[in-house]
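Okay, so here's just one chain, in structure tokens, the form predicted on its own.
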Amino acid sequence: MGIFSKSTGGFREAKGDLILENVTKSFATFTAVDDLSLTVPRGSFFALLGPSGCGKTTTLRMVAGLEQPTAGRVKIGSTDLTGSRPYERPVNTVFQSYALFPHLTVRDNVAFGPKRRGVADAVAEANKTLELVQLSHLADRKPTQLSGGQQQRVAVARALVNHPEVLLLDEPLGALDLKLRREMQVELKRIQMEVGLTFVHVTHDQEEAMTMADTVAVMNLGKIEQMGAPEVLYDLPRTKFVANFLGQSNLLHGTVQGTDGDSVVIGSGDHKVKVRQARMATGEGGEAIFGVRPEKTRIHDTDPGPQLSGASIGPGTLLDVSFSGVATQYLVEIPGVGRWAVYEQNLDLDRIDNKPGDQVWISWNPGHAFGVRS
């Protein structure tokens, strides 16, 4: 139990960073969250990203107080919230289902929480919050008269009106179509920046997390594989899982064969590639996995030559060419390596015009390659 009793209301006064210390959640047959520690800075937009079953929603539920950890502590600032109930915490949650009261107007839905707490100017608070989410003109409508995106903003307003220290977003955009989802990504980020609250967003959608969050934590099997700014995670993944989960990666499995200047040489069959030591997640010797993003590669119809030694691979067989207007995607089968993708913007007038079955090579800028752990 935390340091405050129910009567003091101390839990709801907690302020500061959201801190999880060695949090574990075990059920009868499996461990959903395994010794998880992280700090979410106050006022930041933080995303927990991962596939279904990775433990992200269980983590969110422990922050909300809907689940209690088997071990470890959940804190806001110096206040230990472990053992406290959801209504005692300065935390509100926006769910995918919105859970709006269908018989109440938008204004009354938003004012519901403040009224229950006995706030004297509950309606005025609701009006101010509806202005924040740009829904003042719909205050007298019922939820069924709103679009999905509008209902989602009402749900956000209903959570924000309680002035939580932390706002939890549980797959909040999952019920929206693609166009609305993208609009709401921008809208949620605007709201977060305007109110300055800590937002913790749980999602399996990579684009959603990377578009909105200041920091992304990629979860897998109850643990955080990697955490950092979206651009850092994408440009320099540290594990095979992160490299494949955040976008698409071309990977080569091999062994470390030595160094060449500031680069590590990785060999796989007849192929040798180089990765700058600062971009390697593995130590010297042993197995290594080389990676490069498809959009960081180029395709050639002739061998690019020794000037790109360690930064090219081939020859391979072109399997497929997909033209999408702004870009062309090539799929190449590399003997002893597997299938690699090349994603080139259609900028050059001398773009190759090869067909499936042709022999091609792939090259990249050495500074874009990375080495990951399995």
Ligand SMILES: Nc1ncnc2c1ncn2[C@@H]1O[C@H](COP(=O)(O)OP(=O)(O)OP(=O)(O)O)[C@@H](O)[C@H]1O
Given for the second form:
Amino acid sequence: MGIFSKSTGGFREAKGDLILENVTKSFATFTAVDDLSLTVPRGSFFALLGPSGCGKTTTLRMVAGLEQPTAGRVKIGSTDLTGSRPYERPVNTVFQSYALFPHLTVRDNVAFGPKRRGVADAVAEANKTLELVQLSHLADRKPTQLSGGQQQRVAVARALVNHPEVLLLDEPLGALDLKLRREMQVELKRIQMEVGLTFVHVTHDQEEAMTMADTVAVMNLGKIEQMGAPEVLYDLPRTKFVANFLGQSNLLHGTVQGTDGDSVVIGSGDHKVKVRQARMATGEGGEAIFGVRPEKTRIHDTDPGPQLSGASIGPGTLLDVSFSGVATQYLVEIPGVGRWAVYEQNLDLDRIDNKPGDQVWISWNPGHAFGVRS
Amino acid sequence: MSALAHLGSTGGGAQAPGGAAPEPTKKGGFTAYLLLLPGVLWLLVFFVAPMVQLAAVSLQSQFPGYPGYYYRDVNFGSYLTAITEYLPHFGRSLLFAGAATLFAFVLAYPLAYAMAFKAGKWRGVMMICVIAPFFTSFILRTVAWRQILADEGPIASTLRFLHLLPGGHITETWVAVVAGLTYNFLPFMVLPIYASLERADPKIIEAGGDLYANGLTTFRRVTLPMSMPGVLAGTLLTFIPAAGDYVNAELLGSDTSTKMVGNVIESQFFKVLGGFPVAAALSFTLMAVILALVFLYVRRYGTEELL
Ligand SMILES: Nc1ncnc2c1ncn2[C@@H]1O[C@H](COP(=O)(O)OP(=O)(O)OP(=O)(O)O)[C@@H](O)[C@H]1O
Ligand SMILES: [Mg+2]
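Now the other one: the form predicted together with the ligand, given that the block above is the form predicted on its own.
Let's see the whole complex now, leading with the same chain.
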């Protein structure tokens, strides 16, 4: 580990899932990552999603070895990598700012890792990887002579060429415009399927996380709030933060008032709503937060009646109607509850002609409701 | 300067009413030339004119029998004298300046590296320490080194006590001259290297580690190449003035064995009757040699597009 050791010295061959065990990282008085545990199955595309400053980069840096955890362990399979240097780990990073070597050509940038590892034909490996990211024609350029999207692909190639056990991508698409972002998302997904490596992709774009990843972990304040397949996470968020960060949710803060068959009854003021027991995550002291997604709700200009009791709310005042062709978005102020949104696809033959100021009710299929912790 | 600019613009205005509006590109070109004018004038007056004058002096011939009197001529005799008689001085100038540049680099790089990456809140203090000597006269500081390195000074007497000073002196030797040059031009090496290191994105250096290069390899393959523009600037800023320097050799060196070209030029100009053409020829030769060396050096290390 000394500065005179050979560059390949101490390299750890490790295969398997990426495992973080109770990892904590503190900077002076501030805890950036707080007792975080997770397992990323080998070969999966894993997205770490969270707001700015929640500790995503710090988590990646601990996996890369650029930062050492204050407590906890970082493992790949059964090999404990905690304490080892970045150059000893079978892990490569695509940095947010790309961090390409400005003094080297694209080809030499990509060949850098294989050369350090003593790979026999480093340049041939580099050329092969450049082909994979479709940049062979630019191999002799310097990084400054490339566009943002091209630089991004060089950064991916430079990491991929090493066939790391885990590839870390720190908001690799953050600097690209929307169109290029979408293209690169498809491209990255294609590459991941082709090479079959474990990708850990950090982003704060929820759409990006959901479209690309097999598993999404939502992170907040240094902790993982919830983790799972995108559909599952979206359909059944377990915390208020996830309900609002991943898509949008209509929430009702109340208390548990009892059960009705296999449903929990949540009340707040005059309003009573029901959530299936299995979809309920209860908070402390009987406090409960009810939620339903805006696109799962419908708007009514009359009280939908008792047959929908527990799966409807109202009356409320319509604040805003915005028609966007495919769908119409309503914003409703419900006294004592707050503002709810309704997205309705424009399927009705006779359009309901609601105007701001009208009294309206909102209903949903009871199976879509969920209960979250605060 | 503003008067000149004003004159120029009236000239341009006088043309305009005559015909159609001037072409924008032409107008841009005209403005660009106008903006260049002060610089070009400055160069003409303070660089080209003295050079021409110096060249003329170096080619003059002496009136036979009248020492100190010259006539205009194209006589390369002074160059012959300069090169044949003072070859050792040229050798010393380049050797001492080269050695000083090397030592300054060896001292400056770690210092600049520490300032850029390790100093944290001490960075400002270190920067002041590098620059502070400039607030004292160059001559005064060199004289101070003469005291420090003097035979009875702390360094020389300690070394003598340890039997590590075979000649018995530090002053009056090339060691003192090179040390003085190194000391005096060190900041010119530190600052450009620091600037280039400070500008380097730390993420790029981290990327070296991420791509299987250990500390030493990352330094050799990433950090050092990225700081090459600074190293290039620093070595030029040290070598060029050091090669032409005469103060260090004068104050720290011996009367005979450590004189550099600068000392000869100085004495030919001020102390030798009729020495003007030789002094001018020496100046031109030194300039030519340095230019050639710098050209080769920059060709070798400076062509890579960096940052
Ligand atoms: N070296 C450090 N010293 C002190 N605090 C740090 C350091 N590095 C990160 N932090 C703090 O740790 C927290 C998490 O930082 P991190 O870079 O992991 O956030 P992030 O989730 O990647 O955010 P972003 O989406 O903005 O990149 C931040 O509040 C940051 O200020
Ligand atoms: Mg980050």
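Numbering follows the first chain given and starts at 1. Rigid core here is just the name for the largest C-alpha set that superposes within 1.5 Å across the two forms. Not measured: the values here are computed from a predicted model.
**Student:** Among 93, 202, 138, 266, determine the one positioned at a hinge; one rigid segment of the chain turns relative to another between the two forms.
**Tutor:** For the motion described, the hinge option is 93.
**Student:** Across the change between the two forms, how many whole degrees of rotation does the smaller rigid part show against the larger?
**Tutor:** Smaller part versus larger part, rotation angle: 14 degrees.
**Student:** Determine, in Å, the CA shift of residue 134 between the two forms after the rigid core is used for superposition.
**Tutor:** Residue shift at the C-alpha: 2.9 Å.
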